[in-house]
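First comes one chain, alone, set out as structure tokens in the form predicted on its own.
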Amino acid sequence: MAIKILHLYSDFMNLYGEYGNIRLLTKTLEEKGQEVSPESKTITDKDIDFTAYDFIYCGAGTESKRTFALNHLMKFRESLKEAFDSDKVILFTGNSWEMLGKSITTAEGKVLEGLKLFDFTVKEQNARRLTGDIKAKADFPDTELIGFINKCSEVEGVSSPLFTLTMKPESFASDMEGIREKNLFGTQIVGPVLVKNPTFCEYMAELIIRNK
């Protein structure tokens, strides 16, 4: 039976070439002898069953496009929560993982309801963007990861961060980054993080196969 991969909003949550993550992951799974069936879903889709997929991915977009995606995803919140609760492998990169929390306060002061899979909150500011190269460690894999972060927000209330930053810009307030719960991974790192970090891609592929 084929491994089913879902790429959410590949048409507009793809600000830094995040499609590269799906291409490499698909190739890695195929090299491991797996049949892979990738699909895309976007705002024109009126029915999404997240539990039907073995891997769910969403990349980064502008703040306005992230809000656009959030409004659409809200219709399928229960299905996404069911996929999360049943240990489906999920990766949200860039600002897309901000949608998974309790709320997002925009730079204009408007409070947006989040998907509420977690209790963290997000607060944006428009004075400046926080950007820079980072290095990070996690309890997987056993190598240091690299990446680039470009954000205008701070996240508060994450109980299980994904990474500990071993190198970061001075403007970054915390050494903790991202979130990991069950088989869900969220990181502010933008672009093809799996391409830049082959060990992370290998880990993700093996996790999908084991979970299948």
Second form
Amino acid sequence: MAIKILHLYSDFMNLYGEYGNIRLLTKTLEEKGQEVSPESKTITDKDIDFTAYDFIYCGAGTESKRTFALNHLMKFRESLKEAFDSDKVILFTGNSWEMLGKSITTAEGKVLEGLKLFDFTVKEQNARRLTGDIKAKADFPDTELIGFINKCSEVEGVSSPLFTLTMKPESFASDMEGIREKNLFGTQIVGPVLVKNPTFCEYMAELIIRNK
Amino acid sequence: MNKIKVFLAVAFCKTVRFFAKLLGRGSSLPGALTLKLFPNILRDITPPEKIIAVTGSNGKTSTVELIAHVLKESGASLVYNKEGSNQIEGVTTMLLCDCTLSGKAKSKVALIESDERFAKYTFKYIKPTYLFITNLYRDQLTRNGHPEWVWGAINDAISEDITLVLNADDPLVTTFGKGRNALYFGADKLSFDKDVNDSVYNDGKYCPICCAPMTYDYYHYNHIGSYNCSACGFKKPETKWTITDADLKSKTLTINGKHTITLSFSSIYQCYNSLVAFAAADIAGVKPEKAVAALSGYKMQSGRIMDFTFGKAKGTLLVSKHENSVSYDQSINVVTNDQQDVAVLIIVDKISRKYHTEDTSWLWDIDFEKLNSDNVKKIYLAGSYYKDLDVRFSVTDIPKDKLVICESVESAMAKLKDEENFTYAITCFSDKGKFLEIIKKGEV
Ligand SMILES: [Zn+2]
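With the form predicted on its own already on screen, would you show the form predicted in complex with its partner chain?
Next comes the full complex, and the chain you just saw is listed first.
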């Protein structure tokens, strides 16, 4: 059976070449002899069953587009939670993983209800864009990872961060980054993070195959 | 007291400028030093009667050069930031050096290229009479955040006494006009337009006002075209200055149905730049005939295009902007529109000369797939980021045997020496130096 990949909101949660993650992961899986069927779902879709996929991915977007995605995704919260609980491999990059917490306070002071898979909270501001190259360390793959972060938020209350940042812009409040729970990976790194980190891509590919 | 302050500031700025020029320093320094001593000096001078400012992601420098050319040709009394120092320091240098010692502007018109993120600081002191906004693209996201973030920065710079002149074909730019005093320029349906946006990404897919999906009657390129949102009624507005016809082969464009300009280099982007220059000339009171005469056949000084010969290789350098996919798409268009067989050299060696980043995400927003064209015989991928280029090209359908991967600019040039196809070199300001040096030496 083919590996089913879902690229969520590929048409607007794509701040910076995020589709590269899916292209390279697909290629990597195919080179491992797997048949892959990638699929996209977006805001106009009225029916999404997250449990039907082997891998779910969502990339970064602008703040307004993220709110747009969050409103839509809220309708499918139970399905997403079920996929998470049943150990599906999930990767949310950029500000998309921030949707998974309890709430997001926007720069305008509006409190948006999150998807509540986790207890963390997010606070955005519009005074200063926090950008920069980073290096990160994780316990899976054990190589150093590189990436670029482009955000306007700080996250609080993550109990199991994904990375420790070994290099970060001074403007970042914390050197703990992202989230890892079961097979869900959330990182603030934008763009094609799997392309820049072949070991990360390899790890995800193996995990997806094992988990199928 | 004020008079003495103005006198001192102007004299100081001019003196620093004089010595800075001798030392080969740029035009930012005199203004920067003057602002340190006299922080509010721009408020105390009498600026030119008309101030035209230009901002946006792409085309600022070219547009300002064209406007300046047309205004100068028609005898306008003009000052402008020729060297493209487009933050407040450069603008201060330009305005103070144009003043008499009593602080009165000598020129009637000031033309300011303004950095989109810093316009709010510049405009706090110097209010443009007209503000042109050319476009908002994904550009240098390593420092700019994203186009909507830049939108916010520009929006903060707009006060109600500024008349906006907006690109009607760019949905995000058009939204600046909501509830404000705005004029629009744009292009009608053109012969080479497309029905679908086949770029890697589509930043015009959703309405910038209500986020509902938009439909386009036509796309000129990327998300630039005629859009409308059936959910909230947002759509391309009526334009005062309009490209009614453009023929890239015969290199002509017609504005408002009757003013035809012959371009020395034709691309849709140059058509927009010329349109903006025509509109600015109109605003400054220049007769259309004079604007057409000045724009016709004009060769850009801020040359993004340069011919070269190297060994057997003959070609054209197309200077593009790293971290700006539209700029690359523009160069790729030139390549694929060429009728002859060509080779392409792409160099990514240093991403920016102004700040440090190693981020190459932007390579994934560029439409490299289009280089899978019959006329493209060979593609050299070179520079310290050759691996990033290699992976990017590995997911395109371009046949592997067309790709020549070179780990340095030097090794690419050594191979290029024997290239028999006409060669397009595509790279950025930050990397063209290395390339041109080797060309100049004639050997690696
Ligand atoms: Zn709308």
